[in-house]
Each structure stands twice: as C-alpha cells, then as structure tokens.
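The chain that follows stands alone, in the form predicted on its own, written as structure tokens.
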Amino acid sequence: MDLYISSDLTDIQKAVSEFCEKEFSQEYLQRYEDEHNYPRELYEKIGTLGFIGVGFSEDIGGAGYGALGHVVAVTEMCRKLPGMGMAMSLGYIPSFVVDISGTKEQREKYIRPLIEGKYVAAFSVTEPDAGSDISVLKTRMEEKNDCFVVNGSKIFTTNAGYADFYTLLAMDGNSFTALLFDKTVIDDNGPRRFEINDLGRKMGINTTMSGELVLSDFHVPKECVLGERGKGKKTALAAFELSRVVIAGQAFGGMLYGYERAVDYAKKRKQFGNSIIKFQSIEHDLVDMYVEIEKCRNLLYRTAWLYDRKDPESNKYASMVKLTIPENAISVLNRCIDVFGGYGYMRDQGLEGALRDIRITSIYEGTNKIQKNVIARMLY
C-alpha cells in the first residue's frame, strides 16, 4: 500500500498497465522511430480511454486527480515501454501552461480536445542563443492595430510540425509575454503559417519531432495572450513546476522498466550451472537498484502530493525530483544493461533504447545544474 495513492488511482494504474501491455510493443516503437513519426493513432486511443485526462480538472473533462494522477499514468506508460510512454505524455505535457494560465475560453478551445486525444500541444521557449537564460530571448512581439507581429526563431520545440496549437514566449518591450495560437492563424489577409524545420534525429525520443520555428512578421490576434501581458516568465515558470514533476515520472517509469526486466532475466539466465540471480554480485546490484527505486518513489509521490495541496515547498521539491530521479534512472538502466551483458546492448532487448530515451529527462525542462541553482536559492 502507498500512502499517497488512493484506491481510485490504483484502479487507473491497473487500467493503464493493461492497455499498455496490449498496445505497446518494441516492434511498434522501433517502426515509428525508424520512420521518425509520431504515433498519433495510439495517442488518440489513450485520450479516448481517459488516460490523458487523469490529472486534468473535471471542469474541463478530466478526472481531477491532479499531479498525482499525471504521475501515476505517465509512470505506468513508461514502465511498460519508456520510449512509447514518453511519446504519449509529451503530446500533452506542453499543454500544462495553457491549463494553468489560460482563460476559460482558451481552456475549452484547447485543453478539452487535447484530453480527448484530438490535439497535441507544443511550448516554445528555447532559442539558439537562449537556453537556460531566457533573459536574452530575441523573439519579439510588437503591437500593431488589432494584432501582435512576431519575429524571431525558436529551437528544440517538441512536437513541432504536427502540434495543433503552440504556446510561445516572446519579448514584449522590456518584459515577456506568452502567446497561444493555432497551427494556422486566420486574419483579414487569409491563413498565415510560420516556418517549421525538423532538427533531425536525436539520441532518443525519435518518435517525436524537435523542430525550429521561424516567425517572420507573423500576425497573432490580441486575444492570443496567455496569462497576463508582461508576465510571461511567471506564466512559464508555473507550468515548469508541474512539468518537472511529471517528467520525473517518465524517468521513474524507465527505472521500473529496466529493473523488472533485469530481475526477470537474472532468474532465467544460467551460468556455471546456476541462475545468475544467485550470484552475490548480481544480487547486490539488484538490491542497490531496488533501494534507489523506493527512495525515488517516495520522493516523487510526496512532491506530487505537495503540488496538489499548493504547498510552498512544492517548487523546491519539483526541482529535487527533476534532479534526482533522472540521474538515478540513467544509473539504474546502465546497471540493467550490465546484468544482461552483451544481450543488453542489442536493440531488440529494449534496454539500450530506454537508456537513450530516458537520457533527455535530465536535460529538458531545466538541466540538472539549473535544478541545483533553484534548490540552492531556496535553501540559503
């Protein structure tokens, strides 16, 4: 029994697990990776079944279980197959900024269909010369009559190209403003689109596209402001707090995936006349992994619980889980590959792919060094 997970969430966890057991496969994932394609059909299925909406509020069509709900669903998807679970959750994690800061009309227009699996979201902040330091953003918006004119470029935008709506952070005078708009914006001169360039294949998560957005005199209606004008940094940071918790859930699911496969393999694999799980060196490795998993489980669930209660400590804890769990997940997956030996290095076993996919969790939504900076400011 877990102190933080209710019986309802346990039922949801079981439902997600059963679905993934049937629908997620290594062959399916590898095909989409090779094609560098997003598994939209599968994403629509998890929306129809309510798995996207577990953590979203009931007023917009969700189940209302908050951060804990998101964590339970995402962890279970990544526990079954990290690359596929990450692809599914990355379809909607960028929408948190709209759900948290959007008006009722904006949430109805974008979040409700997203929960149903009909929309994929994208959130663009990073630029070629502005990563962790968003104070040097060059993308700018200028007010012109009944619209804003946006010029600039963004990189590493997850879901670029096939997202249905985009949130973008731009310089607005001497401050920042967040803008929310469709893939195609209609104005008096007809449909307007921005340029999207695929940045190519990556170390992992190759079912998703990381793209460059180029906006040249791109017109955005004034009602597309998300949150308060001039308060874009606050809008972005509010979303990052929840995203960091859920991304830690991705990494935690990856840890479980590797550990459970390693235990199963160690029971079946025989050397020198015995199952290798009987060898003390293997036993100790598995025990070390188990202890790390339990520590991470408690930190993750506690953080989500604090977030849902709007506890002032939740922001610090969000950076703690974003720092700790990805680092441990990478370490555990490496050790799992060692348990498998040469077989662990083979693509069909899934472990090397899981390690490549999970590696990004220590980078996106704030690198480990940035998380340490955040925690340090709150400690001293």
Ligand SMILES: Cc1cc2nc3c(=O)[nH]c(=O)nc-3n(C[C@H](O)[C@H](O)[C@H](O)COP(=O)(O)OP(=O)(O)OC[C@H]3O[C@@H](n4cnc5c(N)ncnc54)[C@H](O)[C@@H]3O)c2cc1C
Given for the second form:
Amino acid sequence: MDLYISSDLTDIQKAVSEFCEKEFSQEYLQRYEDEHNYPRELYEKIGTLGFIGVGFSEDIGGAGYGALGHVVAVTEMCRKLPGMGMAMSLGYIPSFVVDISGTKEQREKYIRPLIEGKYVAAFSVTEPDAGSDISVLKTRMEEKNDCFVVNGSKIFTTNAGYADFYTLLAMDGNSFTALLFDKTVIDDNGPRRFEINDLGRKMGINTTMSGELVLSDFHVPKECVLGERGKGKKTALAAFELSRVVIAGQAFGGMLYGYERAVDYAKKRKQFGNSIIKFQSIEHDLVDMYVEIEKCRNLLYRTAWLYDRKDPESNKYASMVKLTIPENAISVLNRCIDVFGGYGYMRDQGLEGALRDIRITSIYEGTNKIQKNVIARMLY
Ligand SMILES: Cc1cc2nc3c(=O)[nH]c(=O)nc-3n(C[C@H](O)[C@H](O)[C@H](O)COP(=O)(O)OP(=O)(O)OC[C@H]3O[C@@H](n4cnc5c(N)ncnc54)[C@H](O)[C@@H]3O)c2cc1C
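May I ask for the structure of the form predicted together with the ligand now, the form predicted on its own having been displayed?
What follows is the whole complex; the chain from before opens it.
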C-alpha cells in the first residue's frame, strides 16, 4: 500500500497505464515528430477517457484528485513514452493558471472543454528580453474605451498556433495583469494584429510547437482579465507552483521509462557468455538508479500532497522537485543509454529521444538556478 496514493487513484493509474500501453508507440511518435505535428486525436482520446481531468476539481468535470492526481496521470503517460506523455500533458498544463485564478464563468468556458480533450491551452509569459526575470516584461496593455490595446512580443509559447485559448501576462501601468482570450478575439482582430511564428525544430518535444507571438494594437475585451487586475504576477506564480510539480512528474515518468527498459535489456543482452546484468558494474548502476527513483518518488508524492493541503511549505517543495527530479531524470536516461551500448544511441530504441525530450524539464517553468533562488529565499 502506498502512503499517498489511494486505491481509487491506483485504479486510475492502471487505466492510464493500460491505455498508453495500447496507444502510445515509438513509430506513432516519430511520425508526428517528423511532421512537427501535434497529436490532437490522441489528446482528444485521453480527454474522453477522463485522463486529463484526474487532477481537476469535480465542479468542472474533473475527478478531484488534485496535484497528486495530475502527477499520477502525467507520470504514467511519460513512463510509457516520454515524448508522447509530455505532448499530452503540455496540452493542458498551461491551463492551470485559468483553473486556479479564473472566475466560475471562465473555468466553465475554458476548463470544462479542456478536460474533455476539446481544448488545448497556451500560457505566454516569456519575452525575448524577459526570461527568468519576468519583472522586465515589455508587452504593454492600455485601456481604451471598452477594451485593452496590447502591444509587444512573446517567445517560446508552447502550443502557439493550435491553442484554443491563451493567457498572456502584460504590463498594465506599473504592475502586471493577466489576460485570457480565445480564437474569437484573435479572429476579430485579424491576422496582422496577432502574428504567430513557429520557432521551428527543437532538441526535443518536436510534436509541440513553440511560437513567437507578435501583438500589434491587439484589442482584448475588458472581461478578458484573468485574476485581479494589477496582480498578474501573483496569478502567474500561483500557476507555476502547480505546474512545477506536474513537470517534475513528466521527468519522473521519464526516469521510470529509461530504468524499466534498461533492466529488461540488461537481462536479455548477453556478452562474454553472460547476461550483462550479471556484471556487477551494470547491476550496481541499475541499483543506483532504483534508489534515485525511490527518493524522487517520495519527494514528488509528498510535494503533491503538501500542495493539495495548501501547506505553506509546498512552494519550496515545488521548487525542490522541479530542481532535483529533472536533474536525476537526465542522469538516469543518460546512464540507461550506456546500458544499451550502441543500440541506446539509435533513434528507434527511443532512449536518445527520451533524453532529448526530458532535457527541457530542467529549463521551462523556471531553470534549475531559478528554483535554487526560490528555495534559498524561503530558507535563509
Ligand atoms: C521548449 C520550450 C517551451 C517553453 N514554453 C513556454 C511557455 O509555454 N510559456 C512561456 O512563457 N515560456 C515558455 N518557455 C520559456 C522558458 O520558461 C524560459 O526559456 C526559461 O524560463 C528561461 O528563460 P530564458 O530562456 O530567457 O533564459 P535566461 O533567463 O536568459 O537564463 C539564461 C541562464 O542564466 C541563468 N540565470 C538567469 N537569471 C539567473 C539568476 N537570477 N540567478 C542565477 N542564474 C540565472 C539561467 O538559469 C540560465 O542558465 C519555454 C521554453 C522552451 C525552450
């Protein structure tokens, strides 16, 4: 019995696992990566089956398992195939800001269809000159009659181009405000006021698009404010706390993917007349990975549990898992490639792709150094 995962959540975990076993394949992932195309049909399927909704609250169509539920679902998806699990979860992780800070109407309008797999979200904070330091955003909104006029540019927006709704952080006088709008607002403005440029291929997660948004006199109706006007930074940071935990779940799933495949391979692969797992150096390396995995599992579940209880420690823990699990996942996947020898280097095996995909988990939603800054501020 697990200390944190109830038997109901274990059943959901099994259902996600069985689905991914059937539907996620390396060939399917490679096809979508080569086409640089988001696997929308699969996203719709996981929505229909309730897997997007595991962590969302019941009043909006979710299963109500909170951060722990999100972590369990994302871990299982990434455990089967990190690139695909990440693509699926990146469809809804940017919606946390709306779920946490939206009004009842906004959540009904955007989160309910997202849980059903009908909507993909985007959350746009980063700018060319404002990455880790979001206090120097240049995108500005100005009040004019019945709307806000927004000018500026954003970079690295995940799902730009095919997102059904966007949340954007802008300077509003001397403070920040978050704006939430959908395709109808974009269409009403016409293409020249909201330009989307695909940043092209990346090291990993190539089924997803990372885009530049250029806003030129972009008109947003006044009811599109998300959270409290002038408190946009607080709105964004509240969402980061949850998404950091769930991104750590992506990395944790990636660790399991590599480790389980490496154990299986080491048992089957024979050299010098023996299964390579019989060589102590390989066996010890696998043991080291197992110990790291169990440490990460405990820290991750505890963090999600603290988050769900609104514990004052949870923000520090969110940064701790976001710091340590991606670092461990990168190290484990790298060592798993060694276990596979030359075969680990080949694309079809999936390991090199998993390492490239998981690499981003230590960068987006705050780099490792930024997580250390957050932890230090809370400790000293
Ligand atoms: C694939 C991908 C998807 C992304 N998705 C999104 C998205 O959907 N929405 C969004 O808004 N953004 C997104 N991002 C942006 C991402 O969050 C930023 O890239 C990240 O926060 C770092 O910002 P930066 O790239 O400008 O690096 P910089 O901030 O320029 O940092 C460069 C280096 O300096 C270090 N550094 C910076 N400040 C400090 C400091 N105070 N102390 C110590 N070290 C420091 C950093 O750790 C890093 O090593 C995405 C990025 C990528 C690559």
